[in-house]
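In the form predicted on its own, a lone chain appears below as structure tokens.
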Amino acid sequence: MAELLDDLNSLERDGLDALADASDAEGLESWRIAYLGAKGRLKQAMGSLGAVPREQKPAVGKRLNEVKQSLEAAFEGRKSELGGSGPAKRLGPAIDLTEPGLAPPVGRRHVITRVRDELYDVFGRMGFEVATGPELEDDEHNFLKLNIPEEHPARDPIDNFYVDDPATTERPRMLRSQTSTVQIRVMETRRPPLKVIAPGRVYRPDTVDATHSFMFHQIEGLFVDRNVTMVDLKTTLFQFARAYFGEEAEIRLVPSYFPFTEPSAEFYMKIRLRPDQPARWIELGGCGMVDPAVFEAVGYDPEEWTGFAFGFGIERIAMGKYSIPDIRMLFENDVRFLSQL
């Protein structure tokens, strides 16, 4: 038991001498792990109790007990003299409240969503109101009601998504290649005068290229009252023009035909894709007078009301204001590019 005494005795003196020695915290660190930590002295000496026959343990024990506590209490002491600064050791480097913090990454509605709502802003300063309709149509109001008859080659299969057979179906329903259906539904459940924007996807099956998707955002306008001209059409693009790409806006009207318009235009915008690249003529959509045909398929008179329809696609309008190459982009959900945005 001597001996054992005596070693309790030489841990206890080293400790006190090995701690006097510390003079930062990460000495005091080391010093801890060495006498107080899991594998440290103090641990081994206490584990050697065991082997102390019985009627020795208590005075062995009560020995061991005391240079535990004067081990822990010397400890305790040299790191209030050192400041405190041996556990904030333990926890990394100290933090620095008065930096700035970084920002985490917030993310941001998509560009066609954000286009869209710029595009009902506009629109809605000039009267304009939100009309939506279902994306899963039927033959009637896809082409019929619009003044597309049964043989015109825009219906044909390879150009639409028929969900029906339309060589078996006599009304076969498919995902709507055009908004326009959205001015049918409405027309068919109101009455004049009326002024509403119809923006939703459209289905198409193109080719993918770098100005084609087959699915794609539209937005359809329609106007209809009385004495309604082409001057007001002409006006309310031009208006629409200026308002969103700005006074320096160049925009065209070019003749063209339609089924569900007469007289019918094509309507471009001199648009730079590319920074690097000179501005060209683009073409945002297709526009002209409601068509006497359609006013009468929803039941208007059309000695009595007129009223013009315009459609563009909502990528190309955005393409045009943001300098986007390639309507992919907008799809690939590449963060790098989504956050250029």
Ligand code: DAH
Given for the second form:
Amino acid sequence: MAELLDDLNSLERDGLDALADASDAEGLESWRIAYLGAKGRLKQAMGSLGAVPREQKPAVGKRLNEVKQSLEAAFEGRKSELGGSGPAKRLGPAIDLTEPGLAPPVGRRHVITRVRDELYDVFGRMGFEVATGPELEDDEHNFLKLNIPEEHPARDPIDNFYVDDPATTERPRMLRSQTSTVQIRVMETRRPPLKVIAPGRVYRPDTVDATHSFMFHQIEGLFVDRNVTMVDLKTTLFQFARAYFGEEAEIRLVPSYFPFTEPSAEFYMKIRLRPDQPARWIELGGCGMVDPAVFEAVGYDPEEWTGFAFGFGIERIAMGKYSIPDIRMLFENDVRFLSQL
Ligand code: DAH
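Any chance you could show the form predicted together with this ligand after that form predicted on its own?
Starting with the chain above, the whole complex follows.
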């Protein structure tokens, strides 16, 4: 009997050792077949119980049961350590490759940036290059060289964001109130002929409402050459309107006054700001023939050179193009709004 009990002890020891060596689901399954399977070592040991003398049966049977429980418990423990057993091991959650995928959220450029780039494109095809100038300007570029003299009401501190006190500073700095400053900067550094557009931010202490903001964007245009006329201006603006808003675009020039152009006009387009309302005449900005005083300020001979200029609000253009009823929507950065454009 001692021999038989020894056999059971070594069966248990072998089994536990081999189980510790099983390192994956496959090894675990082979072990299960070898020890606990229908033809495994435990079953064989049980089979030999029949040959054990009667009086020894209870002791051997008891030990056999202990070994069986010990091996089964060890198997369950190892199985949960290794995360499952058996040939049908799952490799993670089932994936249905026929399901439509989830589109990842994709960012986009802000509508103002996009309109600006579209304007580069339209004016670029008409031969305009892009120029830029600083947002922090001095009154020489924002006013003086644009033929807006010292005593002009447009220079009133109440209507401008001065950085230096204009009462005590000789050349006070300010946040530019218009992109016309870039006309001066370009002409100071280059000789004609030239054809540029200049987009950028401008600042005015306006009360914010559906059509006004203290910061907005303008796009300036300047064309200087010999024999430029008002017909060139109107043709250019009409081409722009049709190229950007479509064949049906309607424009209107209304006589006006700006110190830096003579003659001057306001530029209107028939625009639909709300999809549910009819198109209305909206002023996009000003334009005109460059005033000889401006050419003199930058050292161009006004007898030789002629030119036209314009300056439009980019927000107004965007609102017309995309039927946006309120300028504030362009600055609130509400993704629910922006993601529709
Ligand atoms: N700078 C003007 C404004 O902000 C708009 C403007 C008018 C620009 C006439 C021009 C122009 O270039 O010729 O109101």
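Basically, rigid core = biggest C-alpha set you can superpose within 1.5 Å across the two forms. Residue numbers count along the first chain shown, from 1. All of these numbers come straight from a predicted model, not from anything done at the bench.
Superposition on the rigid core between these two forms places the CA atom of Gly320 less than 2 Å from its counterpart.
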